[in-house]
Structure formats: structure tokens, C-alpha cells
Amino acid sequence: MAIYPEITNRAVVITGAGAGIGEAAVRAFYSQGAHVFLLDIDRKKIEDIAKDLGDRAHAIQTDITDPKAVLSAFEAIDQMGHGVDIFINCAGGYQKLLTVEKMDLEEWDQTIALNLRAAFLCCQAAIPRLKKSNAGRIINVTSISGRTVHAASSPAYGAAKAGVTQLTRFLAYELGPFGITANSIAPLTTLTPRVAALRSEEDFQRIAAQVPLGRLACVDDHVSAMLYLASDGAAFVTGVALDTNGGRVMM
């Protein structure tokens, strides 16, 4: 993986810090030498986390989804002595694999509120932070889900993600007066745990056998990609949805 020493001592808040590219975002930003923030609903999973990596890593449990919490968690933040540099929002996901026909207005208010509204409520109270950094970033996860109907996955899963790469836009026209880039990358189907507990090893293969580059994603490729778009060399990228999908899709 790049280094880039202009991340040390920035400020990283990360959401879905607890696992999957979450965590190896966390992890990856924590060795460039950057302070992090751990931001998940899992109070246990990010403060063993935070333990494991040391005195810059900083665990918060917050519902994302609470405008209340949300706004609790920056001020948590803005408590310890740290400004935001960078804002990266990994948060997201579904329970359940239905069709259009077959979802229960439950599941899609659930789903849309964890992946889009809360990227909003994220953003929104992270931007007055941002504005006081020299080198502020949001980098907002999407999917390949949000950018075409790849294969089976959760109709409003896609519909959110694809909300929040337009948000993103939004984000990177209105904030690049302050000197602030705003991204999404959209990944691949990765082999994290939560993945795996909803697809089959058939899914995978079948997958697998579509990407140009032959496998599925591993948190790496995202998490490398996250690394560029944060450091100084990507400084005049905003308004970017980098795929991160081995050529699955081509936009």
C-alpha cells in the first residue's frame, strides 16, 4: 500500500468503523499516522479496535441514522482537541434480499435511512469542520449497486447508493469554494463478513467469472483508493465516482 506523509496528523472521521472496509479504513489510516475516529452502533467492536491500534484512534458509538447522535459524535470530536480533516463515510448495507415486488416499506425505510439519509446527516455536520482544514475531503462509499444493476442485490440498497453518489456531486459543487473535494468510490461485491452472510459461494463464482480482472474486491482495492483520494496529490479530483470494481462497470 502507498504512503503518504501528508496524512500524519490529520483528523479521519470514519463511519462503519466496526468492520469490514470500515475497519480496514481505519487500520489503514491509522498507520499513515493519522488521528482516527471511530464512529459505529457497535460501542464493543470499535473500542477493541481503538485498543488494538493505540493513543491516535478514537472510538464514538453513534446511530448514524439520529440527527441527535450524529451531531453528539462531531461534538465528541470537536471536545478532544481535533478539527475534521478528512470525513469518510462507510457506513451502510441491507438485511434482506427482496425484489421490488416483495419488500416491505419497513425494510426499504430501514435501508434507505442507513445508507443515504445518515451519509447526509454525516456530511451535513462534518462540513462546518471541514471548512476550518487546509486539506478537507469527504469520501463518501457507495456501490456498484448505485451505478447499474450488476446482479442480484437490494433494490433499495441501489436506489440509496445511487442517492448518495449525487449527493456527493452536490457536495463536491457547493464546498469547492472552501477548498474542499468531496468523492464517492463504489465498490465491487467484497468478501467481508456481512457479504458473506448474505451470498452463496455460487453468488461468488458467478461474480467472480464477470470481472474482467477475474476475483471479487477485497477491502484493499477500496480502502487504496480511499488513500489517494484523501492525500495531496488528489487535490484537484472532486465530483469523481471512482469505481472500484475490476472493470465489472465502465462509466
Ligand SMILES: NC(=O)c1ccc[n+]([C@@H]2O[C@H](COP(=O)([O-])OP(=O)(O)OC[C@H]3O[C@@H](n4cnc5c(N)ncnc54)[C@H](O)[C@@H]3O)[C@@H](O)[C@H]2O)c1
The other form holds:
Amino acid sequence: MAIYPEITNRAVVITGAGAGIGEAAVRAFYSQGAHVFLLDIDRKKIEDIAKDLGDRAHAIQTDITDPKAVLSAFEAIDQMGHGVDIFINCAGGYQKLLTVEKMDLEEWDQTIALNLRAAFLCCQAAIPRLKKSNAGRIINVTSISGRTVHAASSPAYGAAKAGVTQLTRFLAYELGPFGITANSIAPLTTLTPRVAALRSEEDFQRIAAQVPLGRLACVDDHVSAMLYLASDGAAFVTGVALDTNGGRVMM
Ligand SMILES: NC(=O)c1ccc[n+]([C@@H]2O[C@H](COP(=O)([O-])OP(=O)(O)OC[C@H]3O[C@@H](n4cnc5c(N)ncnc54)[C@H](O)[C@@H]3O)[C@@H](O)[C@H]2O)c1
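If the one shown is the form predicted on its own, what is the structure of the form predicted together with the named molecule?
Below: every chain and molecule of the assembly, starting with the one above.
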């Protein structure tokens, strides 16, 4: 993976840090010398990762759908005195593959809350902190499901992720005058434990066959994009939805 010396000592807050793409991002930013703040609802997972990494990793348990919990988490970060330079909103997902016709309101509301409401709450809390940085960055993780319709996904999830893409553009517009960039990345199906449990081997082969680059994504595909967007070289890139989906979005 590329080395970005400017990321050393920057303070990076990552939600969904306890598993999958978020955990991989934590490990990558830590290895670049950053201070990393791991936000996740699962205390044990983030405490284990922080312990495994070392002194620059800090686990903060929080439910990102809860406004009070989000504010407390950012206040806990304030107390550690490193500020916030980079905010990566990675927590998200869905539990059930359902059509619009079959989806119950509870599943709809929970999926919108985890993917869209939480992005709003966390970005809103991050903004005043990012304004104090001289290299402020917001990176929201969306999905190919919010960029185009591909077979059997969750309509609530796709709608929420499309909402996060547009929220990111508003953030780019509002925060540009403060030198803060806001971008999103849109992954394709990535073999994390959650996704492996949701889909069959047949699904994976079918999805890979629809990708111009001929394979599913791996976590490093997304983490490389995050590191680039966080780097000084991306200082003039804002409002972008970066398709880390092997060209699937064109099909
Ligand atoms: N894995 C994929 O195939 C894929 C594809 C496209 C987009 N994405 C997106 O990438 C992101 C990461 O996906 P993943 O599969 O790596 O995730 P994951 O399911 O492996 O991990 C998500 C983490 O978020 C945490 N979390 C869940 N609810 C939370 C809450 N309310 N508050 C705080 N933390 C909470 C979980 O404990 C878990 O550690 C998500 O936004 C997802 O929508 C993933």
C-alpha cells in the first residue's frame, strides 16, 4: 500500500471500526502513523483491535444512530487532545434482502437510521472539530447499491446510500470555504464476514461476472481510496463519489 507521510500524527475517526472495511481502514491509517479513534457499537471488538495496535489507537463504544451517544463519543475524542483531521463514516449495512413490496417498516427505518441518519449525525458532530484542522477530510462509505440498481439488494439500503452521496455533496459545498473536503466511496460486494453470511457462492460468482475487472472487491481496494482521499494530493478533490467497484457502476 502507498505511504503518505503527511498522514502521520493526523487524528482519524472511523465508525464501524470493529469489523470489515472499517477495521481494515483502522489498521491502514494506524500503520501510516495516524492516531485512530475506533467508534463502534461492539465494545469488545474495538477494544481488542486497539489493544492489538497500540498507544495511538483508542476504542470508543457508541451507537451512531443515537444523537446523544454520538456527541458523547466526540466529546471523549476532544478530551484526548489530538483534534479531528479525518472523519471516515464506514458503519452501515442491512440485514435482509427484501423487495419494496415485502419490506416491513421496521426494516426500512432501521436501515435508513444506520446508513443515512447516522451519517448525518456523525458528520454534523465532526464539522466543528474538522474546522480546527488544516487538512480536514470527510470520507463517507456508500455502496454500488446507492449508485445503480443491481439485482437483489435492499431498497432501503440503496435509497439510504444514494442519500449519503447527496449529503456528501452538500458537505463539500458547505465546507469548501473552510478547506475541508468531503467525498464518498462506493464499494462493490466485498467479502467481509457480514456479507459472506448474507449471500451464497452462486451470488458471488454471478456478481463477479458482471464486473468489468472480473472479481469481487477486497477491503484494500477501498482502504487505498480512503488513504488517497485523506492525503494532501487529494486536497482539491471534493464532492466526488469514487466508484471502488471495478467498473460495475457502468454496466
Ligand atoms: N461488505 C460489502 O460487500 C459492502 C459493499 C458495499 C458497501 N459496503 C459498505 O461498507 C461499509 C462497511 O461494510 P462492512 O461489510 O465492512 O461492515 P461490517 O458489517 O463488517 O461491519 C460494520 C461494523 O459497524 C458496526 N455497527 C453496526 N451498527 C452500528 C451502530 N449503530 N453504531 C456503531 N457501530 C455499528 C458493527 O458492530 C460492525 O463492527 C458499510 O457502510 C457498508 O454499507 C459494504
